[in-house]
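Just the one chain here, laid out as structure tokens, in the form predicted on its own.
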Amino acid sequence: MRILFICSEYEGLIKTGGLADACRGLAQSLLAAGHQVTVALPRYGALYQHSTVEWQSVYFNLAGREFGCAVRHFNLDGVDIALVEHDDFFRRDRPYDDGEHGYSDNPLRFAFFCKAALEWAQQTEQKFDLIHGHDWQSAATAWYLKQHYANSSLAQVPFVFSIHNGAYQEKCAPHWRRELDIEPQRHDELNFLATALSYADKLNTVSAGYRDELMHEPEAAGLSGLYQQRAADFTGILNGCDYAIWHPAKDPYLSANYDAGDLSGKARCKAAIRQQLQLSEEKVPLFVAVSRLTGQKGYDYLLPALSLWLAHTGAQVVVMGTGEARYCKALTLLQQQFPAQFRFVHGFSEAMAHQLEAAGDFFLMPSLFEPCGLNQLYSLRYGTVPLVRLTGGLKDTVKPWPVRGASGIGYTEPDISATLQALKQAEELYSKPRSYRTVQQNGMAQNFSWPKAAEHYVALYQQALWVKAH
């Protein structure tokens, strides 16, 4: 099959978050398997030095107004990038905010965008297949490309829907829709997801966990109704992760490379982390955690039962991520009340990312939800065992110890009670060495490889076209 991605990130280009680890890793392995790919993405000012084949103008009308861009090309590991370029828009510091708020025009930057991939799309020599979006950016495509190219060679494509997270939706005013050609009403503003959801030939999320879950309220933020009304066409596909990337015995972050049959190397990658962040060499267990710092990721109930855990263990913690101020504050104060056991790494470093999983005895991700979750992939072929709250994806990738062919340390409600308790259980896991080592062994040799996610993309990938063909 030609696919074509319109994504607004991708690994090694644009990265915020798994969203970029995900549009990558599956492009790959469509591509390993014989397809051929083609990402359309905005070219952010992060993207202007890349250096390009080729270019060409496209010009179209969005809402009565004449729009021009240039549309670069580039190969990147055997995935064609077509970057799409409108200095107005993407020549800016960050992708989506200002580091404090959206920006404003948000609404008519990814419509524009979505709008100039289809025109691309439709006048390039190469002829697509199939039309894969990825979250709220790439939503509008669904409506484009039913209503404004109904009678175009476009026409038959089917287009296929990610969520990856449910929770980013790009609800604006009213008068977008005018602004945008976008009729669909939810009321009275426009909603890019939603628009998505009804117009997506074929829908899936990242886990079928998280799939059951936006069934429901409230992890459907007010949209159950929709999920319920394209259930039969709504499905879970496990994301992957990439060993190639991440993978200790050939990890070239790490201090020493290690394997499930020799641990030795994370011995000395947990000495060294400890020596670059001044943590005394004790036999006590050391904590993890690489995440944004949201609401998301469980830190309303994870920083206090920190707070009361710590005062009682001699357990070592250290926690690295960028997000919002108040959580940042709350993890430097914890810093400052437990200087011997915490640390917390303001911003971000792909080289550290690497060296904490490998360091770590247990990561932490009590996340409130989790569509997939990346981290607690990573951390079971590093040998550090998840400590999670099983929502989501974390539910259909980690086995919650005692129960046979454990993989980590799993609980149910989002609470400082409930979090406190799963703290205090890993450490009675981690005084028992030989169940340690078990439920460690036993995540280390999980397999989610993006190869297996491909085929069930493939697979509703052939739906939809059989659909569109019918």
Second form
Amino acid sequence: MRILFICSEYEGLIKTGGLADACRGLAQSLLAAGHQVTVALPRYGALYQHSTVEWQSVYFNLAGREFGCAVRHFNLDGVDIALVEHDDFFRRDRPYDDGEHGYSDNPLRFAFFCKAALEWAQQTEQKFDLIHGHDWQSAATAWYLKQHYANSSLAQVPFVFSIHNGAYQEKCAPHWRRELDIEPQRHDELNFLATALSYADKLNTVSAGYRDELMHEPEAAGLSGLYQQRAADFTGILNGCDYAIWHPAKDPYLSANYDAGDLSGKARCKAAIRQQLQLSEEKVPLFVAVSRLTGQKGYDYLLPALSLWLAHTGAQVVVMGTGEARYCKALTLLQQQFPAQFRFVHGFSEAMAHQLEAAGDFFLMPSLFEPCGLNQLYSLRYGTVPLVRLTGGLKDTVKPWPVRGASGIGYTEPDISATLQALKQAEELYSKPRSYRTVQQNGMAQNFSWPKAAEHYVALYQQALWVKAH
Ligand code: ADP
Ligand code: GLC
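Which structure goes with the form predicted together with adenosine-5'-diphosphate (ADP), now that we have seen the form predicted on its own?
Up next: the whole complex, starting with the chain shown before.
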């Protein structure tokens, strides 16, 4: 199949979270399975350093306004990257916000992105069999494809839409409907995610568990009715883990490599991070977290729980991330309160993400909700026992100790006392080296394969093609 991805992040090019990893992981696996993949991405500021080999210009009319842009290409490991270039819209340092607030022209930017990608797809000689959009940034495609291209070469091309995070919907004032020509006869607010849920030919989200949660409130963030209406077209496909990138025996970022048979390298990684962050060498467990600092990741109950717990334990904790100011402030405070045990690394670097994954004894991921989650998959492979709240994809991928075959610590209630209990449970597990080792080994033996996920996507694509043809 010739598949066109419409997405706003791609690992190695632009990333604010797991969406980037997932888009790359799936694109590479589809390619390996013999399909052809083009990835349309906005040309953000950071993407001007990539030289392109060919380009086309695209002109179109949107709600009475004339627009033009260039679509520039380069090849990344076999995948054709098609950058939609428009300096005013996309040549900015950050994709969606200025660091504090979302850009006020986001509705126009991402409607433009979708329309430009479709216009290019219609003009290009390569004929796509299917278009696959990811998250709200690609959602306008669902409407434009049906309304603007019904009599074009794209008429028979289905649109499959993946929900990586149902909380990001991009709701905007009713006037945007007219300005973007998205259901202009309606007078209520425009919700990009809802538009895709209504008009895509097939839908999926990134785990079966989260798919079921989206049928209800509050998990569906107001859209449960729509998910229920589309239930027959809506499936859950678990993300994979890119084991070429997340491979402790070959990871070039690590100071020592290791595998399940010999974990001595892991101990060296732990010592290296301790030295780097000035944490003392002691016989205590190291807990790590790498994440966007948002309510989704459970910080509202994790931070108070840590504050209570650190006063009574010798354990060490390192959190790396960027995000909401209130969490940054609370994390900075924790470090002041517990200078011997707690480190907040404010920022994000791919190298440090790998080093922390390798160094930790436990990985903290007590999310309030989690569509799939990739960091727990990386942790499992790195022998860093994940401590998770059993929700969405976390519930689907981590078996909580002490059940047979356990691969992590798991708990249910999203509150401070349950989180505190889970932290204590982790300490208890760590104090039983044989049990800890078994849980660690169980995790390292898991295989969350992208090729398997890609097979499910191909089956979904085939269903979408069938529906479109009948
Ligand atoms: P989510 O997509 O909700 O952030 P996942 O666990 O699916 O959660 O994916 C997280 C991915 O994003 C990992 O590759 C992680 O290293 C990376 N990541 C975590 N925090 C940041 C950040 N602040 N900026 C950029 N990437 C991040
Ligand atoms: C989103 C979700 C995360 C998921 C990722 C990739 O950012 O929050 O759970 O793993 O997308 O699908």
